[in-house]
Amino acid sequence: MTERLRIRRPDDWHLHVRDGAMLTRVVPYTAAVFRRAIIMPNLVPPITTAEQVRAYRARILAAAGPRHFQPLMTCYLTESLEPDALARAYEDGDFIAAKLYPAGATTNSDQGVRDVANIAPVLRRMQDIGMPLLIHGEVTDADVDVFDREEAFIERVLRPLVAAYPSLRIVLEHVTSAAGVAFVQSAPETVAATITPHHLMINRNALFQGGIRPHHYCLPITKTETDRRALRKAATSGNRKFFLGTDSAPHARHDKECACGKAGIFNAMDALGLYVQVFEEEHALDRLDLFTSLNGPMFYDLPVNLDTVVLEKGHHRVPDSIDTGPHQVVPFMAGETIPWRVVSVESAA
């Protein structure tokens, strides 16, 4: 039985850190484990310019402190964004990718895209310069069941998008369904997907165990056990199209435990240990490095990390909450005992 595990230091290819006091409190959890993280731009106002992103990156680095951590920044796509401005910011290294939020799909997405046709000039320019497109893949039509919105998006938007822009690198972020997995597997090599720890660990029943569980509510919403099994099979398969993206998304406790709670699960405290738990349960620890540390850099044409992370097996209790200053945040698996935790990060130097 494996009791101690050493892997190449991973990256988080999908992360929310918010801003202000929340940012200051949550960034160190990621920076302590992950070498790089792609930072989501859905602030208020959203991150759309080089000036905004430079200031935001500086705040993240200040919160990370002396840790060897690199935030990779993204641009929030709007229908008024100028292709030339986006291209300049990408070529200057301010943005690594651009994020497509369908308008109204999730937290702070009201200024997102209502019709992909309206951003065709931007997408053509991104394809020309090799800038990746990151997608929150859900339709927002009121007549589509919330559990079917990812599959509807794939058929209505994503499949035609891939056909129209065959060289555009696309990440279907936080894929949640068997249909999503099947699409990514069958799509060209330009298409990949991230998978979260919570979608690997829980299905939609977890939302209703003994009552409403608001801290298990996220978007895209957790789906059926069949979907969860498909995600676990994809993540542990070694397929280069799937890689780690926590989608850790903190909200103040009172914004979750209310009449209209916000979507998002904060898992940054123990994300890597939860992934290890899943891979151990699936008898796939020999393929863990591919998912956590190799497939992502390969897709983004970045060097793999040389540092290593050491995890130990034991009995680690997840705190009931963390204090972010004015508010508290409840982490994923709060109050429960999980088997794996990071004990050290070791430099290759």
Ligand code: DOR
Contents of the next structure:
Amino acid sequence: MTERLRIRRPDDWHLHVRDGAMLTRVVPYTAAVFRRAIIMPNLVPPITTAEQVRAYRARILAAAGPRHFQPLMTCYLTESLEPDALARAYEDGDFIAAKLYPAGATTNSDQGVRDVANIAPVLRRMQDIGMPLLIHGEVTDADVDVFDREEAFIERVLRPLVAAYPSLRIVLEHVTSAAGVAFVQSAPETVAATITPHHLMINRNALFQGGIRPHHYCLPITKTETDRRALRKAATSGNRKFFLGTDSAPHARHDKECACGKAGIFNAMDALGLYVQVFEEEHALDRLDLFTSLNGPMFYDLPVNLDTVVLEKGHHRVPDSIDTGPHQVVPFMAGETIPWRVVSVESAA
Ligand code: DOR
Ligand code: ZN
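Now the other one: the form predicted together with the ligand, given that the block above is the form predicted alone.
The complete assembly is shown below, putting the previous chain first.
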């Protein structure tokens, strides 16, 4: 008999869908499974205004088609953002949160923040109005090893930030290290973290398996096996501070397979199945829906979903690539066989 699993429909609390032809092709993969997704604002130019985000949201909804899907939009924090404008857009429901990219830390982050002291008025206002701050937690200092950037960020920036803004709600996005997990666990209730499927599945050896593997390159970079184990333990623990965020980040194949390849892993096609695989391997399927479907809404103070998703166990082959208009994108686990895949979404309505 086919093995099936039914879970409460999840949300993706960290997602990149890009724009244009790429957006049109990648959004349906997410909208087919997830009820809501927090959309990252690192476009060129970045999403910083209510006007921009309304138009972007409409393009995402058009790509999602008739699927029951809600994009939750975020504002890209720059050092010139006005607290009043941000607060208004939050109160009008245009933005659900704001994203802090340290300048130079990752894809399209050059207009990000050089020093958090420079955005103190914005952070104070966010704290006052209850607007969550989503953080790419890596320093860019040249003296810090690329594998230590998250831990250095925690000590140099995040720990002081949490102390300075005790009621600001903060998500350490895509936590990747044992140090990051320990920090989140010991931090006040205001601090939570998302975890990606790829950081649960691969360590840094995967970057160099038989040669250099550009499709395993993302930021923060994958870390040691000890770090990966700490992430698995945190995700499967049931602790309400940890929830699903795929960080699916598509790039055209030629932008990954070149002399200076871009960071980002496109996992939207099979993200939920990969999380299920991890929870099954950890004998924690009984805690799956906390991570996928309950802890996130609790943090964001949103209703939980009533729809359900059915997954089937089998031998599912991940395609080698997908066409996104003029270019191709290579998905995470391309060409491999994976056990779990979503077969249907059942609406409660
Ligand atoms: O790997 C990544 N890709 N990490 C990020 O922080 C950004 C993302 C992207 O936008 O490509
Ligand atoms: Zn991201």
